[in-house]
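Okay, so here's just one chain, in structure tokens, the form predicted on its own.
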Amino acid sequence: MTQDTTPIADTPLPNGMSLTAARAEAERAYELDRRHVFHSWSAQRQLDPMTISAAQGCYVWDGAGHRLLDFSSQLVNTNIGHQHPKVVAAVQEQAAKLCTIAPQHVNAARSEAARLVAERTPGELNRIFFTNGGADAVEHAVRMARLHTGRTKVLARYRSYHGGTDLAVNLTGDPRRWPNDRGAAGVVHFHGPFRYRSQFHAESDAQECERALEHLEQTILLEGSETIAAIILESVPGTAGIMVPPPGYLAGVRELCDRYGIVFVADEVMSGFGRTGRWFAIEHAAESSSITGESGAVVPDLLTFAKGVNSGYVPLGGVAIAPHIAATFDDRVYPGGLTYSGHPLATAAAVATITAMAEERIVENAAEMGERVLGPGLRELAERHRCVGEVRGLGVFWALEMVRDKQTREPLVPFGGAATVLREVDAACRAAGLLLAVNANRLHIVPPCTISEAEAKEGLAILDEALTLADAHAA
């Protein structure tokens, strides 16, 4: 279904700019960008980046004034949507009150943000250390775990992403680690559960769970349990493919950590704050465990967050800390800090975001849209298109596994290869008014948690038509 995204001449954008003024600004911004800005994860000469002139709700407007439905949430972080008026107002009010203050001093915005985060984390993760983003949250979580245990090694799974700083990218289990891989001391990778591409020849979720846990325990024993400080896992791996763990897996990891005295770090940077239809994705693990046969919350020792905590309006991340970890530093100096830890503008945005999410039932909306619209709609697309091998996800956190052959499951794009075919799909979607997230051999469907049924169906219709381009490359 091709959308007419041609802007009406000089129609004002949501930010009040005329189309003429917005285009002039966009042209200058693009020229200066190409002259001076160095972009992340990119070969600079090959770039032709899209300029964004305005955003509102679930939509963005490009430099020419075309409106696009944002099914990427930018970097899966605008959980509350773009330009939410309550968050914008909170940042403005905080700027007038207190723009910045050193982190050794108390400020009201940081204190209230810490309370609101602690209220929503599982168990008693009641102490909050604020960072500037997700990667440094991971860095500090690992540092805390090492100091608490007196051990060095950290286990992380293949098919994971934990950030772009030196330790975080070495913990990462995707191809972006390769050029940066200098074997950060003590990092060990293992295979997590992923039944569609199982390393364990599993024929059921229960088998995948059991064999993945056996593999993890064997890794622990072979590496020496007394040398391992932490196991870090994304509660639902995001960038690497949105692989929802089978029932019982996270409970099993928790049990292994308890058995061997290992700190369990849950990385909720991408999956937290409503993305899966819960405040934190690890809450899904509270359902009946295939390991214990009992129902109960799975509580990590440390939980990292960023992105959705304030939808990226001002950079912010953090670590939620269990009492027994925090107690390590009651009378021992924690050797770490940041100039902008708990920055007033960032934490004021977090307070407004979390409050609005609760008052407007945004987390519940994400759950409903996933269960009633996105999940069924994407599965219908998989039935119609031979290029779609699997649909995975929860809430507003979905991936389409793109294949050349549904029987052999050969990826449409080789692991670590260039996603040329999917770039064609992405370009077709953009031309029709839809902004997607493309990663390796997958399309990620990750709109804001505020998306409406009509908007979700609009995006699915555009995607349906664009997938015919990938069908031409599938058996």
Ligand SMILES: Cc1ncc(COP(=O)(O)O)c(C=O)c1O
Given for the second form:
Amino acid sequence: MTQDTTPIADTPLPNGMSLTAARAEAERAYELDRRHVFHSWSAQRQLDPMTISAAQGCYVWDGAGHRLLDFSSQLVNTNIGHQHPKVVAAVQEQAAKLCTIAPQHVNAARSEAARLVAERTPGELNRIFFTNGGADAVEHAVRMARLHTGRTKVLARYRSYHGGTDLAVNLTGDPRRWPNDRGAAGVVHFHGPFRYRSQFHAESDAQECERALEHLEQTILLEGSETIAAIILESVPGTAGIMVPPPGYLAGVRELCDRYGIVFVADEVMSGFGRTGRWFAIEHAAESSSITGESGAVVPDLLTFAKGVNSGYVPLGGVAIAPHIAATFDDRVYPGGLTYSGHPLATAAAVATITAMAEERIVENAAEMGERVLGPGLRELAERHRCVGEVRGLGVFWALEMVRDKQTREPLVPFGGAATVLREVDAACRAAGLLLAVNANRLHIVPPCTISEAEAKEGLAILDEALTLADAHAA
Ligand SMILES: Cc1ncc(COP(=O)(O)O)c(C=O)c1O
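Having seen the form predicted on its own, can you show the form predicted in complex with this ligand?
Shown next: the complete complex, the earlier chain at its head.
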């Protein structure tokens, strides 16, 4: 489906700018960007970044004024959609009231945000340490675990992403670690469950779960359990491929952590705040435990969050801390802090975001759209297109695993290779009015949690047509 995305000359953008003014601003912004801005994860000269002039709900407008449906949620953070009026108003009101205040003082926005986060985290994770984003949340979680246990080593999985700071990128299990790898960061990687590309030759989810847990326990024993401070895992690995763990896996990790006195850190930076159709992805483990006969919720010792907590309207992250870890620092100084911990603008945005998500049943919408529209729609695409090997996901958190051959499962892009074919698919989607995320060998379909059925179907139709480009490279 190619749609005409040509803007009408005098139509204003949703932010009130005329098209002419928006285009002039975009042109200058692009020129200055190329002269002065240094971009993340990129060879600077090779870049041709897209300008975004406006955004509203599930749509963004590029520098020429073309409207695109945002199936990327930017970096999977605009869970509440763009420019939600209640969040915008809360930031404006907080700016008028009190823009900034040092973290040693109490402020109303931070106190209320901490209460709202604590109310939603599983178990008794009731103490919140606010950070500026996800990577520093991970850094602090590991620091807390190391101080609490008096141990150094951290186990993290291959096929994971934990952030761009020094320790967080060393915890990461994707090729972005390689140029930053210190080898001496105290991190040991292990294989997590990933049925489609099983390391364990498993033929069922139950086998994959059992064997992945055996492998993790072997890793713990061979490394020396008394040397390991923490195991860090994304409850559903996001950037690395949206691999929903099999029933029983997270409960099994919890059990191994208890057995060996290891702190369990659940990284919910991407999977939290509605993305999987629950407030936190680890809640699915309680549902799956009824399948395995285990009982109850899986509660980590530390849970890191960012992105969806306020949809990134102002940078914010944090660590939710279990009572026994918090108690370590009752009479002992916690040696860490940030100038902007619990920044009033960021936490006011979190209060408004969480409140609006609850009032407007946005998490429930994400669950419903996943079950009723995106899941079935994407599976239908997989049946029609030979380039799609697997569809995985939950809520508004989906990946298409792209293959050269459905039988052999040979990836369309080799691990760490250049995703040229997928860039073509991406370009075709953009030309037809759809923004999605290309990641290694996958297309990630991660719209805001607010997406409507009509918008989801609009995106699926564009994707359907663009996938034919990749079909040409598949057997
Ligand atoms: C699971 C996970 N942890 C940590 C991070 C790092 O967050 P930030 O980019 O806010 O530092 C990310 C970012 O994508 C993430 O997905």
